[in-house]
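Single chain ahead, by itself, as structure tokens, in the form predicted on its own.
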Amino acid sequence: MRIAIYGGSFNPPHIGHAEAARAACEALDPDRFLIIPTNTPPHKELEENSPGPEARLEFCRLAFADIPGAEVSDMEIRREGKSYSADTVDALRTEYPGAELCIVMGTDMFLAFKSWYRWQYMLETCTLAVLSREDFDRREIEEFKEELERDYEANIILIPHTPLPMSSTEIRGKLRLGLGAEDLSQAVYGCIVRNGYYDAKPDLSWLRQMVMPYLNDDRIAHVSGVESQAVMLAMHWGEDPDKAAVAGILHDVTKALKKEKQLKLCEKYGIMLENAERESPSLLHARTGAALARDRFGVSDDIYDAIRWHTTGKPDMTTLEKIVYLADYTEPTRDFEGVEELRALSFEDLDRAMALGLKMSIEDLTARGKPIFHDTMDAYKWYNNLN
């Protein structure tokens, strides 16, 4: 019986990850497959923003969900302490008497394998399978391994890999920046991005394929206009265009919803309605935007009350909520009387295009017979006192 052991801290795991545990697969063709992620990584500090052991072990079933036979394990995460290879040599050789072990490594490790805790034990007990990278010097790789095998009787398998070039430590780098989605499968990058691991910021691109199928075909102008025109704003009122950009490309996630299924996501996300919510589905689409924005996407607090309040308005609005709101208003597409001045107004005086903008609002549904919101008088009444 041949059982492979893929280790290492993978915070996170990447597709170079997956793609180096596929090759080896295939050259091993094992019985069991194990992908192990540590606990406590005994050669490096895991930096202070990273997830939890339990964290990382769910990226790495939804990361190597796709390797045929893999199996991802808990051993080294339900251990306490630093998690050394050895010991768990030593629990697999206990319940696999005679199988042999295959521990998959990398050229970088396989050099540096002489500082490996109880490494004599690991060459007597086990065989090495090396994914050499083309790239390195193949003389060193070479007459390491016929060091190893001489003087160790090791045995040792080298696996022609070239790796893609990544590692966990830049993406961690890129996550913070908002990039970086390329680099993991869609279910890990949205694990990260949905529980704020790393301090990630959502790569917009990625944000834009996955608010897609949300929308009515009719819709996707719209909110391409309200990102762009946040943006716009954002960067002339010196607010994040980043947070602006989410906050545009999420505020209509559940406009297309049907009433019935509004009022489940608002019992799904504990949201208290009043009466006049309750009738009107462009209400309700704004609170349960912003909590699937939130559950889904993982937005800040800020982002969430910009989408939150984007259809009603509401008294004492921060930078941000107005931006949206008057994006959502003013966007390319718009085209009604009055959009010039309001779209000019945006740029010039924020209260003061909130105020014109409220009182257009409430004009329109007097015309046509619509209720109006008391938050959305609470607001006009606000911004036309400032002026």
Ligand code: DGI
Second form
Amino acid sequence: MRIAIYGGSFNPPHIGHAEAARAACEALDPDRFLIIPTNTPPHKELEENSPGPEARLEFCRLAFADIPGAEVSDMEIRREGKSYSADTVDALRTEYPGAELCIVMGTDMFLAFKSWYRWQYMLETCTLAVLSREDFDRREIEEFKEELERDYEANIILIPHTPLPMSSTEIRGKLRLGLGAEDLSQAVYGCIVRNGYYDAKPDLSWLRQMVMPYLNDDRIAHVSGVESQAVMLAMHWGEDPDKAAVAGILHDVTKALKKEKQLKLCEKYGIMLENAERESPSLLHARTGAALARDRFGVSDDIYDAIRWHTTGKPDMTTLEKIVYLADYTEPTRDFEGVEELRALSFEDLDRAMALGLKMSIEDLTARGKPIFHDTMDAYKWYNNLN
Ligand code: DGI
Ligand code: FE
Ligand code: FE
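Please give the corresponding structure for the form predicted together with the named molecule, as opposed to the form predicted on its own shown earlier.
Everything in the complex follows now, all chains and molecules, and the chain you saw is the first one.
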């Protein structure tokens, strides 16, 4: 029986790790292929905002899900303290007496092998499966292999594989800037964004794709318009354009849902409704949209609030809330009487634009015989009094 072991801090595991695992799996054809995230890596201190070991385990399950036969093991995480491969080898030799243990490692790790804890013991008991870079001096790898074979009767398998040019450290930096989605599996990236690990800001093109399934066809142009209008307003008023974009992309995420689904979501997210809200289902999507945006896309509180208040408004709104409210009203595909005046005013005076928008909204609702919700009324009174 052959057991291959692929360890690492996987903080986070990226598509380069998955490719390496795939290459090792194909070359070694092991009976078991164990992916083992380390607890505390011996060589590097982890940053403070890192996800905990349980989250890295989950990332690994998601990242290596497509590798046939790969299993994610929590043995190093359960062991606590620093993770040494030699201790893992001890545990596996006890669990699987007589099995051949193949330790999968990259070229750099291999060349530094003599600095590993109990490396001679490792050589005696394991096969080293080295992913040997093809863009590297092969002679150096071959010579070291021959030396270990000659001096220590080592078993070494070279697997030609050049890693993808990426590193977890670099990806953590990219995630903070709203980049890095293409370096990770969709599932891992989604999990990171949803939970806000590494202070990740969502990649906007990823987010646009993710909301697509939620939108009716006739809403796509509107949502894209709200995003771009909100970004323009944010730049104009000194607000964060990325936050405006995220709020714009997500603001109508639950708009397509029928009343029953809206009410189910309210229950799921613990949203308490007033009777008037139940009677006017078009008010619900602002509340369920905000909750879903937080749950699925990990939006921060200020973005949550901008979505939550985008339909009615309320007194004393933040700049981001006003921007999203007005962008929703004046985005480029909106075409009703007075839209140009409101659009222009939103770049001159946000509060006066709010007062005008709310006034127009109330007039429109009244003309259509709809009840005015008290938040809308309170918002109108507030902004009308300011001016
Ligand atoms: O989702 P959008 O169509 O882009 O725009 P929105 O979020 O402003 O929603 C507009 C709908 O919400 C429209 O059908 C009117 C309704 N609405 C907004 N304020 C009130 C309201 N409905 C009632 N009954 N009372 C309100 O105060
Ligand atoms: Fe809306
Ligand atoms: Fe909208």
